[in-house]
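The chain below stands alone, shown as structure tokens; this is the form predicted alone.
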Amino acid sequence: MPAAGRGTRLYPLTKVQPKEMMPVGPYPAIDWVIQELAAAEITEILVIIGPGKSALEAHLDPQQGRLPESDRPPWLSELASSRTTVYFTRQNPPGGLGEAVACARQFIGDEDFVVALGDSVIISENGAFARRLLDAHQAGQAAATLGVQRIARQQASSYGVIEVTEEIEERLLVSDVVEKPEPDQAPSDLAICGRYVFSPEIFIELDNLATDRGGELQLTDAIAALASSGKPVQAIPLAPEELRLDVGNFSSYGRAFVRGMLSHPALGPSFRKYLLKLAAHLQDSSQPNPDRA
């Protein structure tokens, strides 16, 4: 799980607080990601951190700050039962997502593995999306399987966008990945949503990859190299009922927090009522102000 980025688009909130610790509803973003992976029966998780990210180590240590059972996030029960173990390594200084993945080489060995970005939350029942990616990866004997979402074309310059050559049932065969294209140059409206499954072949491409003008290794370039060399690269779209919440900038983070609250089984119903009353008041000031109730 790459979590070394500085989160500069959320300054000053992330000046000393990792963006992965920003609350999405009642839990930090990273809790949602850990829960998703644990629910998908992933039992070993490597978190790649950078400078100023020691709070993540403390937070993910089940021995620190024990909570009453009723207040524990679901992933903590998984860790306490020893079914899921979290490890850490450091990327210092951060040198791009490709370099972060390369840091996991010794941890991975010769197995297929999942990459889940620590600032991207997928709302998916019982970790279904991560499990679906793994199953599709094995079924397609792929070198890379990418989780993707549909976006508006004008948003393409914020994402890695895939080019699709064929669709086989749920699987989309990918011929290219373009990092942050201009909207009129985007090969599709399908963007990578912060979830990947790779075979160890990705490490070979990362070894052969040159850094970009900013001195970083771009993971999308390595994926594109896999596809251009004829290795099977495929994508699985989010289902209509699944959501990606991005803890990356203030606009997307605000939406992520609200969605996180609404999805919580205990807090969601009352929070929804509050939002409906607030919307009514903002549209018509004669309606009661829920903040003064």
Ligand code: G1P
Given for the second form:
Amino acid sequence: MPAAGRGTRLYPLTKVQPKEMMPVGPYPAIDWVIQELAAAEITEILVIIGPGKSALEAHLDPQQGRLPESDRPPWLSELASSRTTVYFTRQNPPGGLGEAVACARQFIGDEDFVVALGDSVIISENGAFARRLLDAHQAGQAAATLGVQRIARQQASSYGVIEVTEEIEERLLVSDVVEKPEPDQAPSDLAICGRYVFSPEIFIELDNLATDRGGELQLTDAIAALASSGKPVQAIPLAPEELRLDVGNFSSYGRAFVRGMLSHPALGPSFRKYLLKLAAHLQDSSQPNPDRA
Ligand code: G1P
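May I ask for the structure of the form predicted together with the named molecule now, the form predicted alone having been displayed?
Then the entire complex follows, led off by the chain already shown.
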């Protein structure tokens, strides 16, 4: 799990606090990601942190605060019972997502592995999306399997965008990936949503890769190199009922917080009532203001 980025798009909130600790409803973003991976039965997680991010290490300590059972986020029981183990390594200074993934090389060895970005929360029943990516990766004997979501074209310049040649049931065969294209240059409206499965050959591409104009190693460029050398690269879209919440910038963060509240079993229903009342008041100011007694 890469979590080394500086989070500058959320300054000043993330000047001292890692963006992965930003609350998404009642839990920090990183808890949702750990929970998703644990639910998908991924039992060993390496978190790649950068300078100023040791709060993540403290937070993910299974002994933290010895919370009573009722206050524990669901993933904590998994960590406490050692079904899932979290390890840490450092990328210092951070030099791009590609370099962050390259930091995991020794940890991974010769196995296929999932990359889950710590600032992208995926809401899917019991980690089903991560599971589908892993199953499709095996079924397609792929070098890379990318989780993708449909976006409005104007948003293309915030994402890695795929070019698709063929669709085999749920699997989209990918011939190219472009990082943050201008909307009119985007090869499709399908964007990488922060989940990937790779075979270890991605490390060879990362070794051979040149840094981009900003001096960073882009994971997307390594995936494009895999595709252009004829290695099988494929993508799996989020299902209509699945959601990606992005903690990376203010407008998407606001929505992520609201969605996080709504999907909490205990807090969700009353928060929903509040939002409905607020929406009614915003549309028609003669309706009661829910923030006044
Ligand atoms: C990264 C990836 C991009 C992907 C995005 C999803 O960009 O480089 O391909 O679409 O995550 O969150 P970042 O948001 O870190 O700039």
